[in-house]
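Below sits a lone chain in C-alpha cells, taken as the form predicted alone.
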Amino acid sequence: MFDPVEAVKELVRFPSVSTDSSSHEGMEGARRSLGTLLTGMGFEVEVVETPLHPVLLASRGGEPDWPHVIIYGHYDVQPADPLELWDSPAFEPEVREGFLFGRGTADNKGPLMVHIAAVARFLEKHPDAPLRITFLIEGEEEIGSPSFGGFLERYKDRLAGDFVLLSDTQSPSPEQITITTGLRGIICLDVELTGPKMDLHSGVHGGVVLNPIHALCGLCNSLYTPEGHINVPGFYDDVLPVYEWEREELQRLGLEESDYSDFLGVSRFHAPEDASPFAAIRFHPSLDFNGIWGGYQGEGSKTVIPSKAFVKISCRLVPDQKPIAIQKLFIETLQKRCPPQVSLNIIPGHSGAPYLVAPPDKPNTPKDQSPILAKAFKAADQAIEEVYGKRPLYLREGGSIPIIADLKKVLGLDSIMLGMCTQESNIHAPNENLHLGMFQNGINASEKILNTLAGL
C-alpha cells in the first residue's frame, strides 16, 4: 500500500495549469503519475485523446451483475498566481501543522486521492471483490469541461455504471461532513457597449454624446430590483421550490451570520430581502458583474469619454433554471433596455445546468431511484458517522461543477458527492491546503463505503 499522503505531494509537484499552453509538461506529467499508481493497482488504464487535455481512463472489470461505481476526479489546477501571497512555493508540498500546504491540494488532487487510497486499501484486502470500479479523471475542470460532453458521449458505454462518487465539494468543518445534494448551474456573458468611433476629450464633446460608461452602469443597475432579485422578465418561472427537510438540514449546519460575516470582511450581507446568506448560496439563483472597465486606467486622470465600455456578467441557476433559456432572457432583456445612443455586442460564455439529487426516503426522492444508489446513499451516511462521528449533512452548494448535469443527462447516474475540503482550505487562492486529519478520515470512510457496496 502507497503512503496517500506523499501521493498527494508528487502530484502537486505537477503544475497541471489546464488553461496555460505552456503547462504541459505539468499536465502530462500528473497524469502520467495518476496513471502509474492506478496500474500498479491492477487498474486497465487508458489515456483517451481529447481535443484540449486527455481524460484519464482506469477499469477494473467484474461480472455483469456486480455493482459498477464510477469514481470522478480531475487532475488540472488553477493557476497560482498571485505568488507573492503564498507563504511556500505552490507547486513545492509543504506539511505545517496538520495541513498540507499547495496548489492542488484542496481542489482536486488530494480529495480525488482520498478515493484512490481508499480503493487500494480495499483490493488488497478484497482482491476478488463484487465490485467494478472505473475513475473518470478529466483534465478540463479548471476551465469547463469542454471536452467532457464529447468524450461522454463516446465512452457512454464502457460508463453504464450504478452512481458517481466524487469529492469536489465543501463541508463546513473537518469534523462535520456534508453530501452535497445540489450545484447551481452558471452562464456566463460579456457584454461591450460602443459609443463614438474614437475616445473624445471629455472638455470639447462632453453633454454631446452618452458615454458608454453611464450606459453599462445603467443597463447593469437595470438587472437587480432594490430588494436584491435579478430584475430579468421570467427568470424565475421554473425554479423549483425547496422542500422543508432541506430547510431542517441547513438549521443543523450550526453556523452564525456574524462568523461568515467576519470571514468574509463585510459589515452586513447583501442577500434578497427574504432569505439568509446561507439560504441564498444554496437556494437562490444569483447574478454577479465579474469585471467591468472602459476608458483611462493609469495613474493620475486623463480626461476622455471612453469610445467602449465592457462588463462580464455571470449568473448561478438553480433546479429547474435551464442555461440555454435563462441566457436567452437576459440578451432580450440587455437588448431591449440599451439606450439607442450606444451600440450593444454581446458574447456568451460557457454555461452549465444545475443538479438535484435527493437521499434515500424524501419526499422528492423518484421513486424509480436506483437501489444500489440508494445503498450506497445510506452507507456514506453511515461510514461517515461512524468515522467522523457525526452523520452527515444533505446540503445543496453554491458552486457548480457541470460535469455532474452531463453524467446525468448523458449517463443517467446521480452522483454522491462527499466535501473533502471546507472554505478555509483557500481553494483557487494563495495557500491551498489539505487538512490531513480530515484526509484520511475521508480515507477510511470511503473505504467502508465500498465494503457495503461488495456485501463484505
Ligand code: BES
Contents of the next structure:
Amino acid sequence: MFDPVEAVKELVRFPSVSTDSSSHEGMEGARRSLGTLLTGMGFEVEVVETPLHPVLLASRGGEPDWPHVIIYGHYDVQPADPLELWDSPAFEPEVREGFLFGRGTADNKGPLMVHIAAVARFLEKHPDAPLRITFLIEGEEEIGSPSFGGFLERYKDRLAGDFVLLSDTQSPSPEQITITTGLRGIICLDVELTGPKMDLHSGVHGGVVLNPIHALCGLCNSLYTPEGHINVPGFYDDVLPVYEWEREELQRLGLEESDYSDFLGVSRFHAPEDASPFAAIRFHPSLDFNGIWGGYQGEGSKTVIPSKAFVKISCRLVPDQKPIAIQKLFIETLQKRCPPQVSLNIIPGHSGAPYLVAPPDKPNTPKDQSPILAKAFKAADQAIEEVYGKRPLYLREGGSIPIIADLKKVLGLDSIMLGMCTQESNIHAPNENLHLGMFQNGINASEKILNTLAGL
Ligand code: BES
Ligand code: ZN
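To test you: the structure above is the form predicted alone. What is the structure of the form predicted together with this ligand?
Now the complete complex, all chains and molecules, led by this one.
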C-alpha cells in the first residue's frame, strides 16, 4: 500500500492550473501521477480526450448485479497567486504542525486521495470484493467544466452506476463532518460599457459625456436593494422553500457568528436582512462583482475619460433557480437600465445548476430512492460517527460543483458528498492546507463505506 500523504504531495508538485494555458505540463503530470497510481491498484485507466483538459476514467468492473460506485474528483487547481502571500511555495508541499500546505492540498487533491487510498486498502484486503468502482476525475472543475456535457453524452454507459461518492466540499471542523446535501448553482457574466469611441481629455471634454465607469457603478449598484436582496425582477421566483429539518440541522452547526466575522475580517455581515450568515451562504442566492476595471490604473493621476469600463459578475443560485433563465433576466435588466449615453455588451460565461439531495428518512426523501443510495447514506452516517466520534451534519454548502447537477439530470445519479476540508483550509487562497488528521480519518471512513456496500 502506498503512503497516502506522499501520494498527495506528489500530486501537489504538479501545477495543474486549468485556467492557465501555460500549465500544460502540470496538467499532464497530475494526470499521469493519478493514472499510474490507479493502474497499480488494478484499475483499467483511460485518458479521455476532450476539447480542453482530458478526463481520467478508471474502472474496476465486475458482475452486473454488484453495486457500482462512481468516485468523483478533480485534478485541476486554482491559480496560486498572489504568490508572495504563501508561507511556503504553493507547489512545494510541506507538512507543518499536522497540516499539509500547498495549492490543491484541500481542493481537491487531498480529498480525492481520501477515496483513492480507501479503495486501495479495501482492495488489498478484499481483492475479490463484489463492488464495481469507477473513478471519474476531471481537469476542468475550476473553470466551470466546459467539456463535461459532451463527455457525459459520450460516456453515459460507462457511468451507469448507482451513485456518486466524492469529497469536494467543506465541514465545520476536522472533528465535525458534514454530509453535503446541496450545492449552489452559478452563472457568470462579463459586462462591457462603451462611452466615447476613444479615451478623452477630461478637461477638454469633461462634463459633456457620461463616463462609462460612472454608468457601470450605477448599473452595479442597481443590482442590490438596500436590504441586501438582489434587485432583478423575477430573480427569486423559482426559489424553493427550505425544509424545516434543514434549518434544525443548521442549529447544530455550532459555529459562532463572531468567530466567522473575525475569520473574514469584517465587522458586520452583508447578508439578506432575514438570514443569519450561516443560512445566507447555504439557503440564499448571492451576487458578486468579481472584478471591475477601466480607465487609468497606474501611478499618480491621469486626467482621462475612458472609452470603456468592465465588470465581471457572478451569481450563486439555489434550487430551483434555472441558470439560463436567470442569465436572461440579468441581461434584460441590465439592458433596460443601461443609460442611453453608453452602449452595453454582455458576454455570458459558464453556468451550472444548483443541486439538492435528501438523505433517507427525511420528509423530502423520494419514495423511490434507490436502495443502494439509501444504504450508502446510512453507511456513511455510521462510518463517520464511528471514526470521528460525532454524528455527521446534513447541510447544504455555498460552493458549486456544476457537474453534480449534470450527473443527476443526465444519468439520474445522486451524490454523497463528505466534507474533507474546513474554512481554515483556505481553498482558492494562499496557504491552502489539508488537516492530516481529518484526512486519515476520512480514509478510514471511506473504507468502511466500501465494506458496507460490498456486504463485508
Ligand atoms: N471544491 C469547490 C466547491 C465547494 C467549495 C463546494 C466549498 C462546497 C464548499 C470547487 O472546487 C469549486 O471551487 N468550484 C467552483 C465552481 C465554479 C468554477 C463553476 C466554485 O464554486 O467557484
Ligand atoms: Zn475549487
